[in-house]
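For reference, the chain that follows is the form predicted on its own, supplied as structure tokens.
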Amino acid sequence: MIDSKLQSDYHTSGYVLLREFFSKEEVGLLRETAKRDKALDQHSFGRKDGEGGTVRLSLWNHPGQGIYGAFARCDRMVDAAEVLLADEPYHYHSKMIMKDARVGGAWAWHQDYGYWYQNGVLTPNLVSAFIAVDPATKQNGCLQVIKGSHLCGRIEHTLTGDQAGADPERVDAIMNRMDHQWIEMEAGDVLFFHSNLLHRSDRNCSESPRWSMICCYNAKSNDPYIDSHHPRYTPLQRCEDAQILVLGKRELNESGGASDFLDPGRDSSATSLTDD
């Protein structure tokens, strides 16, 4: 689904938005499963935003065999990641961002590679796929991006609350030259974005939740040179797109199938800085 124009747009802008990438039925099963999933809830942890709010998220390394894994491993997702990375992709990690109504906190301007650089990843050739589980609007804290900011290279990050944000002076200078955009999305839309793209989100001040699932992929040739809390190259077991509905219907009242949720009480990734 990524043609040459979309590929060019991605490298120019740092992102590409694919509308209706997943059907209403597919994303509906994901939403209902996630919001009933006790394991997902029990393994969630918070990130204070430095503005009085907290974002809740759960994070896992390997995709698993359930509905979460089916979204991350399905042909349409892996094909898109492969085109954008120009290499074999592997699953770096996934997370569910639970930005609940009225209480979901903000994320400061940051780059994902600003964090992942510390994990021994040598180049920023990683891509994140932001799946809108709920509709994302300005009112409920949709993602914001600075178009083309991935071309600025890696920017220094400093702590704001529990989060690491990009150097504010440099971000202000970049915003004076590049376009600041709000990415409003319907459930089932997917935003693929470069690991150096500056992005943030505001607090959810609405009555509507804004949950999202983000699948992050690294290129095989970009295999980290050291071990960290996220995996080194691990071949990805692809599945057919149809498995999303099969697994979703089977597991609606069960666990979402991500067997290795990261425990904030003992795992370094949960006490380090995560994003979005």
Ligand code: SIN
Given for the second form:
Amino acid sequence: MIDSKLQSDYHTSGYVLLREFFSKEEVGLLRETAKRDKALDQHSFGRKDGEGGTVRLSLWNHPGQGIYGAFARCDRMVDAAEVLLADEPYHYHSKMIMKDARVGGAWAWHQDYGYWYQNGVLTPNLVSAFIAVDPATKQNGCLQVIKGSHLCGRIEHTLTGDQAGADPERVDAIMNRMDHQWIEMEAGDVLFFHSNLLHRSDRNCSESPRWSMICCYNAKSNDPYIDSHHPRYTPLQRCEDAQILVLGKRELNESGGASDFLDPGRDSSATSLTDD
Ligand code: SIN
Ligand code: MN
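For comparison with the form predicted on its own, kindly provide the form predicted in complex with succinic acid (SIN).
Below, the chain from earlier opens the complete complex, with every other chain and molecule after it.
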């Protein structure tokens, strides 16, 4: 799925966008499950965005045996992560970003490695797969990226609201030299992006929700040197792509199978600068 051209685009731009990576049926089952999943809702937490809004998300460390796990563990996804990392990927965490209609908050410019560095991860060889669960448009706060910004290395991060954001002076300087892109996506499209890519999103002032699931992978050789609230190397239990439909259609499937939620109410590290 990821050929040498896409691989080279990833290294030059810091991201690749794969359209229709998941079918409408697959992503439809993910959306239906997530939107009625009480556990996901109960474990969601908010972060003030410093602009008057609040982002809402749920985060879990291990992929699980339900439909969320099938997305994170399926061959299609893991093969792509393996090519981009040029190493065996392991699951670092997954999260559901619940950018609800009218109220969903903004995300400040940041690099994921700006946080993960604090967790004893020595190199930025991590990749995130942003799955559009709902269509993402400029109106409902799609992801924005600065193309090539992963080549700037790690930038200092400071708190804005409850969120850690990249040094604004440096972001402005980078914007003067590199391309600012809005990544509009259809449900089922996936954006794979490097952990040092600068990204953000606006508040959702529209009538359409913009949920997305982000699966994050670390390279086996980049196993963190200390323990943190995200896992050290743990072999990933791959599954066949067909498991997405099998698990998604299971009758009475009331949850997506996430269980080890990170709950910032109980985990003090999760509200500090060190978390994502
Ligand atoms: C994130 O960076 O984790 C989320 C960004 C977004 O969903 O807009
Ligand atoms: Mn991020």
